[in-house]
Structures are given as C-alpha cells and as structure tokens.
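Starting off, we have a lone chain in the form predicted on its own, written out as structure tokens.
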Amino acid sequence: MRIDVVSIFPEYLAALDLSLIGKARRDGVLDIHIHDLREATTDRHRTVDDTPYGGGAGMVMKPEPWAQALSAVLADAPAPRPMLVVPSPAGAVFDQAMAYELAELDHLVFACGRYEGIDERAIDWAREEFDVRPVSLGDYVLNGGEVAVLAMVEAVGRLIPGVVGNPASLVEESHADGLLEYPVYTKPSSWRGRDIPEVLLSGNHARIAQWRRLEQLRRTAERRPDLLARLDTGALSDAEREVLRAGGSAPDGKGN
C-alpha cells in the first residue's frame, strides 16, 4: 500500500518511522511519503492560509497550495482515483469497520488541514481525481489533522499482510467482532495478591474460549453499551444472555 500525507508540520509524521509501521515501512510493506504543504507555495512567505469570507475567527487554508501539492502527488504515483482522506470533525466517525475498508485500498492520500479548516473548492476539485472522505476521530477538536492522521495509518497499516508478525492476533482484537477485547494476563500466575481466573490454568480450550466470550460481553456491556445494538441476540447462548441481564457483571472464571 502507498500513503502519502500532505501537511504544513510534516515533521509531526515523524513518529510514522517507529515501531511496526516504522519497520513495515523500511521493510517495503508500506510506501509512505510525508509532503510539506509549503513546498507547494509560490509567494516569499510560503503562505498557506487566509482570513475568511463572511467573517469570523480564525483562518482558511487556501485552495491553491492543495491543489498544486495534491496534483504532485497524482504525478508521482499515478494510479486510478487514489482515496483521498480529510480528517474533519465534520466526517463520518473512523472505527475498526472503517479501518478493514481502507486496508483494502492501494493508495491513501491525507491531507491534514489547520486552523478552521480547508477552503470547501479544494475539497471540491479534488473529487474531480480522488475519492473523497471526511473522516473524524470523534466528537471533538483537534488543532489540526495529524494526530488523526497518526492514529488512522497506524490502525490501517497494521492490518496489511507483512505489518503485524502474528496475523492471528488482529482477530481477537476489541471491535474485531464488534466487541471489547477479553483481558489478558502473563506470568505470574498470581501477583501481588492478585490471582488469574483459574479458568486460565484448566488446559481446557473450550472453556477458556467461552470465558473469554463472556468477558467480552461484559466488558462492552459494562463500558460500551452502545456497541450492543449490533449484536446478534438470537444467536446468543443462555450463559451469554445471563451476563447482559446482569448488566455486565462479571463471571468467576470458574463455571462450564
């Protein structure tokens, strides 16, 4: 997959270098190319922004400077109708559903916007080469789009084949099946005066595997509720039912 990611603090995609993605980077599993906006000015003072029409606070990020980065970006990696990404408060919630359909893709474009935002005709010309997408984080501000950016390769990335060594990891993961990941524990087996669930130690798999289902449900009962409406009631087990009545409250680890 190739990424590139336009903005005018390129040197806050620094962190894109570390850890896994750091080494699927340098490994050749992902392409990814950071550009300064700047560089896409013409004036002395590499301006990038301007006051808004009609008033108000703050500053617009000019038209120009995105479509002449954006536009060398198609240059250099000319491919059919690359997704271009725009994180803004006013896109639709990135999730793990989200995360799966853009691993899909050969080619991401960010384009980090600052102050209030990027001038709406950018937007629009931009539909005119990219599949465009406003993508938010959730119902907040941030002060510009690079964390967002941070967070959403990271999330991405991590599901190319070649990025995360144990493949199998990423389907237990929390929201893999719509659901909040089990706790895990490691050695010791107690600690601190603080013991695993025996189930833990029997050996026997298909108690630890209906453990950890219950203790899904009950961890996103207990903290995401709202997840629930996705769920598949009727297909759920007696055992599975009893914690959501219960409201999510937790098994012993020591039942069948």
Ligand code: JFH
Contents of the next structure:
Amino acid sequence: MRIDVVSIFPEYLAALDLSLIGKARRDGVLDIHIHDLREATTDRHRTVDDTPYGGGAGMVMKPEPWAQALSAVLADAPAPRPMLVVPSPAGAVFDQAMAYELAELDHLVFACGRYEGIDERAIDWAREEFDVRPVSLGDYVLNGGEVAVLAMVEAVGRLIPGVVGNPASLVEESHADGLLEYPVYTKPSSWRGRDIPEVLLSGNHARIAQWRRLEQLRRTAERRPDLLARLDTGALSDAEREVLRAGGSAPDGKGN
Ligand code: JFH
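Cool, the form predicted on its own is there; where's the form predicted together with this ligand?
Shown next: the complete complex, the earlier chain at its head.
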C-alpha cells in the first residue's frame, strides 16, 4: 500500500518510522511518503494561511498550496483516483469498519490541516481527482490533522498483510463482533496479593472461551452500553443474558 501525508509539520509524522509501521516501511510492505506543504508555496514567506472570509477567530489554510501539493502527489501516484482522507472535526467518525475499508485500497493520501482548517474550495477541487473522505478521529477538537493521521495509519496499516507479525491476532479481532476485549493476564499468577481468575489455570479451553465471552459482555454493558444495540440478542446463552440483565455489574464487586 502507498500512503502520502501532506502537512506543515512533517516532523510530526516521524513516529511512522517506529515499531511495526516503521518495520513494514523498511520491509517495503508500506510505501509511506511525507510531504511538507510549504514546499508547494511560491512566495518568499512560504505562506499557507490567511484570514477567514466572513470574519471569526483564527486563520484558514489557503487553497493554492494544497492544489499544488496534491497535484505533485498525483503525478507520482501508482493508480488513478487515490483516496484523499481529510481529518476534520466535521468528518464521519473513524472506526474499525472504516479501517477495514481503507486497508483494501492501493493508495491513501492524507491532508493534514492546521489553524481553523482548509479552504473548502481546495477540498472540492480535489474531488475531481481523488475520492475524498472527511474523517474525524472522535468528537473532540485537536489542533490539526497530524495526530488523527498517526492513529489512522496505525489502525489501517496493521490490517495490511505483513505489517503485524502474528496474523492470528487479527483473525481473533475480526471475530470480536463489536464487543470490548476480555481482560488479559500474564505471569506471575499471584502478584501483590492479586490472583488471576482461576479458570485461566484450568486448562479447559471451552470454559475459558465461555468465561472470556462473558467478560466481554460484562465490560461492554458496563463501559459501552451503546455497543449493545448492535448485538444479535437472539443468539445469546442464558448466562450471557444474565450478564446483560445485570447491566454489567460484577457478581462480587470486582471492578475490571
Ligand atoms: C483540526 C481546528 C476547527 C473550529 C469546533 C467548532 C469550530 C480547531 C485542522 C479532528 C478531530 C480534528 C482536526 C482535524 C484537522 C484540523 C483544528 C479545526 C476548529 C471546532 C478549531 C485544523 C482539527 N477528530 N478533532 N479535531 N484543526 N471548530
């Protein structure tokens, strides 16, 4: 997969050299190019912003540097009509389903705005050459698109074959059916007076799977009851129904 990122803070994207994404880059699995928007300016001060029409606080990114920068990316693109992802507090909220969709594509381009955002005409111009998706990382306001891009590249990148070492962990995730994860434990089995749940030492894999599923339901009911609306309640066992009826409250007050 090819990924281009355009930003006035290209150093912000240096984290993409690290860990699994960095390794995938060095292995040639991810072909990631970071571009400085200011390189697409022509004036002495390398201006990328100006005051907003209609008034209001802050500055807005000028359209021309964006058209120049995105045209340069297109000139080097492996295929026509790449996906242009534009982080924005006004975008559709990024989730795992969107990560799966984006992971299927050959070429993603990310446009990192700053200030109060990008002149809307640059986005509309881009629709002639790109499939454009304004995307929000969540319902809070960041100072620019870079942090959102780091999150999205990581979430999408790890779905590309060869990026995550153990594909089994991805298989397990895809079976997670919209519930929160179950809790995990490692050695020692007793730590500072806290023992791991005894079922995990039983060697009974069916019982362990059943326990993990109940923990997933309990946590989801407790922390993310909104996710339960999408659950197929017709397919639940009696024990699973009981966890949901109790609203995720632990049987003996264990707060995990
Ligand atoms: C970004 C910024 C807009 C003004 C709410 C009402 C008025 C600050 C580019 C994504 C998510 C972002 C994000 C993405 C790109 C940019 C800062 C924009 C306003 C805010 C204030 C500039 C923010 N999920 N959150 N934030 N900014 N708006």
